[in-house]
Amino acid sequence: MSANGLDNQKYGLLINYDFCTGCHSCEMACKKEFGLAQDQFGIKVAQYGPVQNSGKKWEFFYMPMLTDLCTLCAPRVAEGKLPTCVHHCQAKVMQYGTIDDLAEQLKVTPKSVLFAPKCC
């Protein structure tokens, strides 16, 4: 079942990582959605560098990350919205659709990660 109940189809996200600010905004929109407490995350932003690869460049970016509390925001992706935290993504780095879509989009979009939520 999927997260809408519409069908059969398996859906996540895909975050492209080259151009999350670190902003935080999903993860506050994830805890005001459902409640959670200060230490509980259903999103949760990691922060890499800045360090300076064997090539002399440097690397320093965020990612986003789902944990085992994330539904996809089912309840409101039944009633037609965005999972919450891609609504509030302020870079707008995130989207939200099937396995098979989201797949086809990652095979053109360099630094970014496809998750499958179990639950979804």
Second form
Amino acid sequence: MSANGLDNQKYGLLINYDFCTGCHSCEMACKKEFGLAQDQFGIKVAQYGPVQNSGKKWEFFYMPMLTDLCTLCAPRVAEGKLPTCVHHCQAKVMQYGTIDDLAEQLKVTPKSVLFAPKCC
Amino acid sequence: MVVKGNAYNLEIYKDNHTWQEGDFQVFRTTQWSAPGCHNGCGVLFYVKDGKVEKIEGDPQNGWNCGTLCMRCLDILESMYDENRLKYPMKRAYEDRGKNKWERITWDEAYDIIEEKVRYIQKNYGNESIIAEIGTGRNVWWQVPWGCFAGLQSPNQTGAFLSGDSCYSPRSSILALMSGEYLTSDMSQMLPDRYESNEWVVPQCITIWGCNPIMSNGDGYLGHWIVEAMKRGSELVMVDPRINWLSAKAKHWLRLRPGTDAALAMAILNVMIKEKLCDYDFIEKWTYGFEDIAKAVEDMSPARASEICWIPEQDIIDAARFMATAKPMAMHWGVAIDQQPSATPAGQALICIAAVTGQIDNPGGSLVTRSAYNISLFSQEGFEDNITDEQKEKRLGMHKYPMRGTGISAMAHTDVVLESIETDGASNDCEQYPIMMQWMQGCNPIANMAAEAPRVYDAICKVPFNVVVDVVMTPTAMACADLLLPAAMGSERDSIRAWWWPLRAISKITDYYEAHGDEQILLDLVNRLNPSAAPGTEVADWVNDLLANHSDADFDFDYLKEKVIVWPEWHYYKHEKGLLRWDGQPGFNTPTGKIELKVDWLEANGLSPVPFYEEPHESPYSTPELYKEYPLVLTTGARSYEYFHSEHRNLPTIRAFHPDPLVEVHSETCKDLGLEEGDWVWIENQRSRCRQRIKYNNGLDKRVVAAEHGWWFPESDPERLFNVFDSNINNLTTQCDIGKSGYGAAYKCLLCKIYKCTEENSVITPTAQVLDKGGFKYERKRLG
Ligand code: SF4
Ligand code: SF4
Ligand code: SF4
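Please give the corresponding structure for the form predicted in complex with the partner chain, as opposed to the form predicted alone shown earlier.
Below: every chain and molecule of the assembly, starting with the one above.
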């Protein structure tokens, strides 16, 4: 059994950082679901830019990272719900699934990262 | 391929109003105000023992499609904040500014109001009472109605927003040129949204003067644009600041704040010179093309480049893309309104949408009305309750003829201010003093009032003030004699229809004696003028609206059960005869066409075509001032955390964004000996405020961008929560507006910045205003 209590599959999150707008909804959703303290995060958004990294073109990326507090929303998932960060993500750039399925998607989804958190 | 998120489990998320889920009763409804915003997303409230314990986004609601922003996710902190107002309270006139309140009952409160209103009506006239509202709160149709039907005064107004610089400038010129409102098409009119067969993904989205993913302005959820980008839309972004959208844009035009009209005219110049327009649309559906061509002839990209501080080639490239991309959606924001050139800039932008033929087409700019044509705006519907004679006494109607168009049933903010200051001597109609303010859902001295210290003087000068709000605000502390507790969105029945579709707001819980804004106004009207009241319950009122002021064929109960209802949508309405009163094809204008040249403006002493006017305080119009204040100041950029002056009291939100921020280029800082995180004074010839530096190297080095809306709920109420310390509206000005009466320079002023030190911080701006009689400079007057 994996930590989310579902089956022997390992689960994770695929995040397309190309369209992550840095809206903080994932962070806030996680904090409120688990009653985290002000300085605690299950997911935290990092930022690169805005900079002119390659000539004139601007780069400005946000990239959410999972921390060790992430349980992949095991209690929600057990109820048949999505992780709350995935549910509320304003740009809908997060995908929850088995690592196998997400890895297949990753091959054709540029500017994405696949997280297999500690609990998966 | 892009990630589109997972499908939701629709066995759990149902499409009716309420169900049981474990220990929780789940209520499916719309969240809108308080707390405020411009939307009204679909939410699920999880209630146990009458208390909301949890919120989730409603996957069955096609407006937000399950998502929520951080403010709704943190809504429990709003609803159960310890500083929420629980009971009606009164305060003795001589105790204004002091935290000395006495709890009273609603009946006592209404007794006091009734007595004061009758006295003022008898001795000064109904028009001596002003009703004021704030943006984005669910009071926009209720207060106008309550003002006309209850107070029977013609003077309802936005609370001291100079030049009515929010939406009214755009709506008034839209009404004149097209007879309609225009919004960009991100499939929001169609229940199947992005999957709908009718919708076409815009090839180009021109975003001008707004950052919609943060501001969500004008009944529009900004992240819809991100969905279009995921499906291939490319952006032309017109903004002085770099932000996530401008960094992603195909063309980012970094204009000098306040020069929008010049840039839009230069874009038209390129489109017309290079013959890139849609001549078929121009021929069939527009009037005055030759006049526009002539008006923009002299605004070459080279000239605009100098005015706007944008490379000439960037203007040309963007213009070519905007003209040839099909469809092109035009999305414009409040920055157009917040400059003295608001009206001519608006004229030029509407011309761009029209000459490219991108009107009411899938993926273009839609001719938009409220769902089921429900009258929920301050311009329509409710004026039956005041006489024509009363309307003649509305402040600003005579001075500014354009107030007859767009959202026009409002008194002019600057004229109201001068009226208070001069006891009515400056009125543009009959002279009468302002004796009472009814302020509902507005906090002008913390938020929208330009020249906040001046407005503080004015609101305190008015003899009797009623404030309706959810928490104790600086405005309430400063001037309220009566303070009435308003309900949150989940504690009231209401509806949401800006623009589409129609949504129900259901009351599912209570908080002490807080009442919904509708209920308070209904009670007021039933006290003051019962024959105008459609009943005593909010449901009576909503049913009256649905039955008598809309095309809907259902009642409030039906709407509450469905939560969200989509009327049938039609594209190309001008071709189908669906716009004009006479059923003929065309637009609701005198010529039946979109009027690129507006003869009515000319007849009223204004320019019928766009023109360029330099901001009134700028490097070129006031070079002496520029020497002393060598930075261009733009204000009011939004953040994800805050809606205007709201949410500063919520611990979790505040931890994300604890301090007011001014964005400055790091090299500008280096020249000035400043570093990121430093507290600096931002100062001009009027006064100063302090904020913290955040680097933004996408800004022009000569431009700084400061936040608005800051007060400090954690600090002393009797110091008005230090509302003036970081208030960028210490630097803005009243009564220096566009000739049309619209547009004040919130976005285009001059300033200098320097480091805060112990020595130069002895007298804070709050102390200057409260203890030292304010800042000394000459206050501007309307011409
Ligand atoms: S999956 Fe759940 S626990 Fe993990 S980051 Fe997202 S919200 Fe937090
Ligand atoms: S909710 Fe989505 S868009 Fe917002 S910061 Fe998190 S991952 Fe990015
Ligand atoms: S935009 Fe944000 S605050 Fe407004 S209703 Fe939607 S989620 Fe709530």
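Residue numbers count along the first chain shown, from 1. Just so we're on the same page, rigid core means the largest C-alpha set that superposes within 1.5 Å between forms. Please read these numbers as outputs of a predicted model, since none were measured by experiment.
- The rigid-core alignment places the CA of residue 38 less than 2 Å apart between these two forms.
- In a rigid-core overlay of the protein, residue 55 has its C-alpha displaced by at least 2 Å between these two forms.
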